[in-house]
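Taking the form predicted alone, here's one chain by itself in structure tokens.
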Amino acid sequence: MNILLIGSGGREHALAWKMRQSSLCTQLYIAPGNAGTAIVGENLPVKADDLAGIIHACREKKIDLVVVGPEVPLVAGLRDHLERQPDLGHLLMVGPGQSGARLEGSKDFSKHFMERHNIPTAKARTFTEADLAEGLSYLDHCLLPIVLKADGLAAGKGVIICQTHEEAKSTLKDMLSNHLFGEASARVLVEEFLSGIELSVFVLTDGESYVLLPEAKDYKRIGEMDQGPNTGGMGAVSPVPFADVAFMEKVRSRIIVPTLKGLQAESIPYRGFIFFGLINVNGNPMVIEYNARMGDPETEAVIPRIKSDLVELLVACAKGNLKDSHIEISPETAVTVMMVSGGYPGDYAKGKLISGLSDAPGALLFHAGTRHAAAGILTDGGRVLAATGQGSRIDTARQAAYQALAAISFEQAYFRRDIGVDLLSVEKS
């Protein structure tokens, strides 16, 4: 079958790498892709948010299956647009429609959804600029630290943890009145802070049945020891040592199943990935957020651990036939480390020549922000490359990832050197 994968990051390179291995994959197209996806498929000059361009590509390339990587086209209603095309009725798609994508597209919607279906999550209230005064007064009664979340999509940067009431008030004003995150912060959630260790859990669902993918822990802060501002993600580890059988049964019974039943009860069709951003609070999982797609950089650690044919699973999902599907997972550990541009997540330069890509054996390299040029492969984003090492334990997988990164360089390259270190003691215990 001809497959169209939407997106251009490390997540998409990892998905493309795995999908290309399937005997079901005749031709793989990636829109728009990057220098890495061009190795395993054909990149198309169509942006991920160009819905009309994607529809045209589906016709021109005789696409059978569409798989959506990033959240923007999902929240914009790509599925709904495709389903309105009479000549594309045969098309299979992995990714929810606009109604299902609200789980990620609106923090306010997802918070109320969890409350309606008794899914454990932090308490929160939502404010707009019109009730800013009420919001500022409400902050006086909140325990520290205080979490402020932009309601809409903010490229993974719309969450701010405030350590003082003064900081919280100033930040709330910036988000609502000064449009710190644009339209994404037209509504802001004031949420209680939960203390614990975070992890990401993923399922592929057809709306009724699901398969559980490997879990992962990602690292959001730019600096080592989790210092500095949030980024789109600086690394990931899979599996997560504390996510044992007992913990994951709580995740299944208290979170995954109620979420799917909630979608059914509210007549929200859903065929695609659901990312559960969780936190382990004294042995009990609570939901921080939903995403309507796979995480990045977690995908670069999760996908290499899947031994099953990914395309078979994706087709079963798209057809609504996941009930009889099974997934085989490698017991090995995967550690992913992101190499980013200097200045990220703030201002950074593009167009830096990357050297050493062919001299980095022993790990998988997934491109994120890269592009081809006459001079070679150049940086083209904040997060540039992901190195995924694999091994029987976290320390051996870490060693493989960091050895690969040691061989690669570009001007002002940066990566955290402590990915997975916090889990070493948990793994040993």
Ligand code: AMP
Contents of the next structure:
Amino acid sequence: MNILLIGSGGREHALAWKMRQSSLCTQLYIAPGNAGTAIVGENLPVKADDLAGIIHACREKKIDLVVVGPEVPLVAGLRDHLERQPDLGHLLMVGPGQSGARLEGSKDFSKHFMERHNIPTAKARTFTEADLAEGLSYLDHCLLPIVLKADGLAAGKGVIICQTHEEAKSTLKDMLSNHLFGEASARVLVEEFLSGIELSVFVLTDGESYVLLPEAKDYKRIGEMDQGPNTGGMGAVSPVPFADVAFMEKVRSRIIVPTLKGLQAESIPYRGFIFFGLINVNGNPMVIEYNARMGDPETEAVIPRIKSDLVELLVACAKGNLKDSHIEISPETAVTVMMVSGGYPGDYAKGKLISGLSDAPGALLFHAGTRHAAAGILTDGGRVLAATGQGSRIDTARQAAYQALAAISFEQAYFRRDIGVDLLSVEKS
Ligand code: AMP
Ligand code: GLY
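Now that we've seen the form predicted alone, could you pull up the form predicted in complex with this ligand?
Now the full complex is given, and it begins with the chain already shown.
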């Protein structure tokens, strides 16, 4: 079958790399892709948020299956647009429609959804500019730190954790009245702070049945020891040692199953990935957020552990046949380390020549922000490359990832050297 994958990051290179290995995959197109996806498929010059361009590509390339990587086209209603095209009725798609993508697209919606279905999450109240005064006096009664969240999509930047009441008040004003995150902060959630280790759990669901993918831990801060500002993610480890059978059973019964039942009860169809951003609060999983897609860089650690044919699973998802599907997962550990541009997550330069890409054996290299040029492969984003090492333990997988990165360089390249270190002592001997 002809497959169109939407997106251009490390997540998409990992998905494309895995889909290419399937005997079901005839042509693989990536829109717009990067220099890495061009190795395993054909990039199309269509942006991920260009819904008309994607529909045109589906016709022109006779696409059978569309797989959506990032959230923006999902929240914008790509599925709904495709379903309205009479000549594209045969098209299979992995990724929810606009109603399901609200799990990610509106934190106010997802918070109320969790409350309606008794899914454990932090307590929160939502305020708009019209009730700013009420919001400010509500903050006086909140325990510190206080979490403020923009309701809409804010490219991972919409959460601010305030250490004082004064900071919370001025931030709430900035978000609601000064439109700090534009339309995304027209509504703001004031949320209770939860303390614990975070992990990301993923399912592929057809709305009724699901397969559980490997879980992962993401490293969000730019600096080692989790210092400095948040990024899209600087590395990932899968499996997560504390996510043992007992913990994952709680995740299943308290979170995954009630979420799917909740979607059914509210007549929200859902065929695609659900990413549960969880936090382990004294052994009990609570939901920090839902995403309607896979995580990045978690995907670069999760996908290499899947032994089953990914395209078979995606087709079963898109057709609503997942109840007959099984997934086989490697017990090996995968450690992914992101190499980023100097300055990221603030301003950074693009267009730096990357050297050593072919001298990095022993690990998988997934491109994130890269592009081809006459001179070679150039940096083209904040997050540039993900190296995934695999091994029987975290330390061996770490070594493989770091050895690969040692061979690669570009001006002002940076990566965290401590990915997975915090888990070494938790890992069972
Ligand atoms: P989100 O965009 O919702 O994933 O939030 C970004 C990050 O903010 C999360 O990964 C957490 O580290 C942090 N965060 C969000 N909500 C909370 C909360 N209620 N308590 C503690 N940390 C939070
Ligand atoms: N790594 C977190 C995310 O993809 O949102």
